[in-house]
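Okay, so here's just one chain, in structure tokens, the form predicted alone.
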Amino acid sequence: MRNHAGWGEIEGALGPAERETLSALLEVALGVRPAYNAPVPLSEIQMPQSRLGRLPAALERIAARDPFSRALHSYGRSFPELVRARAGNFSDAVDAVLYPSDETEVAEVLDFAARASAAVVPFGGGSSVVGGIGPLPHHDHALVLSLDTGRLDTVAEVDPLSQTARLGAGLLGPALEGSLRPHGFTLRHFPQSFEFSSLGGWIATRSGGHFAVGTTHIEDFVSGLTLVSPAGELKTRPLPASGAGPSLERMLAGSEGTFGVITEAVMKVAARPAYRASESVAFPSMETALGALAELVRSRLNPANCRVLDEAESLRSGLGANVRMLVAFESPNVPVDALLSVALDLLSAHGGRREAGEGRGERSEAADKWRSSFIRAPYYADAIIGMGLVVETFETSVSYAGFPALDQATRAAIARVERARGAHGFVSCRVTHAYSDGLAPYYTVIASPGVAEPLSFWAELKEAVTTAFVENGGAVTHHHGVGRYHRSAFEQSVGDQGRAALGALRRHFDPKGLMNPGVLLG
């Protein structure tokens, strides 16, 4: 059963023994032993009556107003949203959830919303961590409706010759991969939220996948899209390539539900890998590791994955206190051990060394440990929030030359906020994606808020880190999307002309401003 006040499924949450172990580890790191407090049960949450009256019969069949449905669809999974949800505060809960199963029903929902002056928030898997779902203050709209795309989950066509698939936007990661597996294909897109995020959500937020080198951003896999907007339906032609004008697919990617609802996409798929090999390599410093990373990415060896963990991140993942690079190769038809061997020789020339006892097998022990830690991390974050601590991951992208200054400024900004608030915390960094011209560092902060109230501490920390990113040549966000939290910085980054152009598109698709108001642009 999905957790209305936490990540994923209730059954996946940390048990008492795991929480006790986590608390002991946090005591070592923070100097305090936090105690866990369970969230307010669903039966005791604060939620106003739905303002939605009788719907047309066609929509009444696909509507839900029960407390669980409304609670689950009212928040994403960011720190401030989970704090409110755990406290039982659903004062701005959506009025109803609608579950359309095709484009016709999506259009009927939007037509009703226009007549009723209702805001419509598209909902895929509900895993947004940037305020991409809500909450929307009740006083701003006559109604707030959540449009759940979960029933838009058809697999209409798989073309084995062109290696494309026409897929419903509501497919969650596991179902999507499960539908492709019998055909021998994979989309090869595995974000950390894979289990609880949808194809449409990935496209709407320009998601980045688990594979850290080469093609990894979701828009690079999109061949065609269908969007249902208040202004009508837009369907782009799936073509292998075109030089005819601006790309409509690229225009819709990253729109975050403000133009309409992405209902279907034609995606480029790939043969499933039959050969894999991975290794963990220790480095004396981040500087040497990133120098090796840049050379490896430019070597045309094309590793499937290549991530760098600083000492704190490596320790947090249970891999020991070393700077580490996790390297992996894969192929659908040829062995990759020789490629891994060449890569290891290259990394060795930069001071990298394989961990003692680890061979060049299909998967290294360190890679398996990191993978398990990566998937379980959101459940650990839930428990940390339940202990009254602040936990957040800040992500950006920056050039190789610009990283040292950005790293120094980011760590200084975090320390400055902690000192001012009397907080105690630690920060770790991992480089999740590597490009020929730069990298994507992710900073995770876990802290006791000191004298500050957790939400105000989080807001101050968020602003300080985002400012450090932008002022030191970094992107506002790498792949989590803009939502409401990054909106101000995004508007500044695109400038007056960019805002005007995006605003004109938004007004065309959504003349009454009902689609997910508050995200992307003010």
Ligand SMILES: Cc1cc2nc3c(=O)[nH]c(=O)nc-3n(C[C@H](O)[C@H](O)[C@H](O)COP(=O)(O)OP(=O)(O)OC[C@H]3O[C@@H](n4cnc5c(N)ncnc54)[C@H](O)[C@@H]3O)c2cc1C
Second form
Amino acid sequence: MRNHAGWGEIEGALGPAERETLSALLEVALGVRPAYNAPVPLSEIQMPQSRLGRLPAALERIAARDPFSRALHSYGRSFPELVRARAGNFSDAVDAVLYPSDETEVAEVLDFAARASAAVVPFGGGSSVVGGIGPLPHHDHALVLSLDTGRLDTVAEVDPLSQTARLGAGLLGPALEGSLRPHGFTLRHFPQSFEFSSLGGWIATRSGGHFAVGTTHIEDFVSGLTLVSPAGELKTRPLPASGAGPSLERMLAGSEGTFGVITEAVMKVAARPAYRASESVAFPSMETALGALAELVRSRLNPANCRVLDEAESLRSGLGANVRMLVAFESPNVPVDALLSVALDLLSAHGGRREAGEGRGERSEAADKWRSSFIRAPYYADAIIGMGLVVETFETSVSYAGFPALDQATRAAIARVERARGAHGFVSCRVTHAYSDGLAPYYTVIASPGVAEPLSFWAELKEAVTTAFVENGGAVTHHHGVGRYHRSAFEQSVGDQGRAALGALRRHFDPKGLMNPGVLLG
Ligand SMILES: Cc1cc2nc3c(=O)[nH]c(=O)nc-3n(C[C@H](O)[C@H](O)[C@H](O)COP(=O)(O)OP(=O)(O)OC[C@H]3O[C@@H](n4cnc5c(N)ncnc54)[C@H](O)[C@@H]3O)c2cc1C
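If the structure you just shared is the form predicted alone, then what does the corresponding form predicted in complex with the named molecule look like?
First the chain shown before, then all remaining chains and molecules of the complex.
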């Protein structure tokens, strides 16, 4: 059963013994031994009555107003949303959830919303961490409807010759991969939120998968898209490539529910890998590791992955205190050991040292440890929030030349906020994606908020880090999206003309301003 106040499923949450170990580790890192408080159970939550009256029969059939459905759809999975959900604060809960199963039903929901002046929030997996889901203040809207895309889950066509698949936007990661597996294909897009996020959500937020190099942003896999908007349906022609005018697919990617609902996508898929090899390489410093990373990415060896972890991130992932790179190769049809060997020579020329105790083979021990800690991390974050601590991740992208200044400014900004509040924190960094011209650093902060209240401490941290990113040549976000939290920085970054152009597009698709108000643009 999905957890209405936390990550994933209730069964995945940490048990008492795991929480005890975590609390002891946090005491070592932060100097306080935090105690855990369980979230307010659903049965004790006071929720305002749904304001939605009787719907037309066709819509009544696909509507839910029960407390669990409303609670699950009222928040994304960002720190402030989880704090409020755990505290049982559902005063702005959505009025109802609608589950359309095709384009006609999506259009019917949007028509009804226009007549009722209802705000509509498209909901894929609800894993937004930027305030892309909610909550919308009740007093601003006559009605707030969540449009869950979960029933837009058909696999209409798999073309083995062209290696494309026409997929429903509501497919969550495991169902999507499950439907491609019998054909020998994979989409090869694995965000950390894979289990509980959807194809439509990925496209709407331009998500990044966990492969750090090569094709990694979801829009690079899109061949054609269907959008149902209040203004009508837009279906783009799936083509391998086109030079005809601005790309409509790119225009819809990143629209975060503000243009309408992405209902279907034709995606470029790939043969499943049959050969794999990976290795963990230690480096004397972040600087040497990043020098090696840049050269490896530009080498045309085409590693499937090369992820750099700083000392703190390595320690947090149970790998020991060392800067290290996890490097991996894979292929559907040729062995990759020779490529890995060449890559290891290149890394060793930069001071990289193959880790002792690492067995060569399909998958290195460190890669396995990293993977399990990566998948369990969101459940750990829930427990940390339950202990009254602040846990947040901050991500951006920056050129190789710009990274040292950005890194320094980011760490200084975090330290400044902590000092002002008498807080104690722990910062770690990993490079989630690497390009020929730069990289995407990803910071995790765990802190006891000192004298501050956790939500205001979080807001100060968010503001300080976003400012440090933007002032030091970084992107507002590399893959988490804009939502409400990054809106003002995004608006500034696109400038007057960019804002006006995006606003005009939005008014075209959604003249009454019903779709996800407050997200992306003010
Ligand atoms: C633990 C955790 C790990 C994460 N890891 C990653 C990661 O590795 N990489 C990454 O990129 N992101 C990551 N995220 C962020 C999040 O998972 C992504 O933004 C993801 O793409 C959201 O997909 P979703 O289906 O959950 O969308 P939702 O959260 O449901 O929605 C996100 C936004 O898109 C809109 N939307 C959703 N579906 C549609 C649709 N069909 N049509 C139009 N608009 C739509 C929503 O209205 C909302 O504004 C992570 C989040 C968490 C909590």
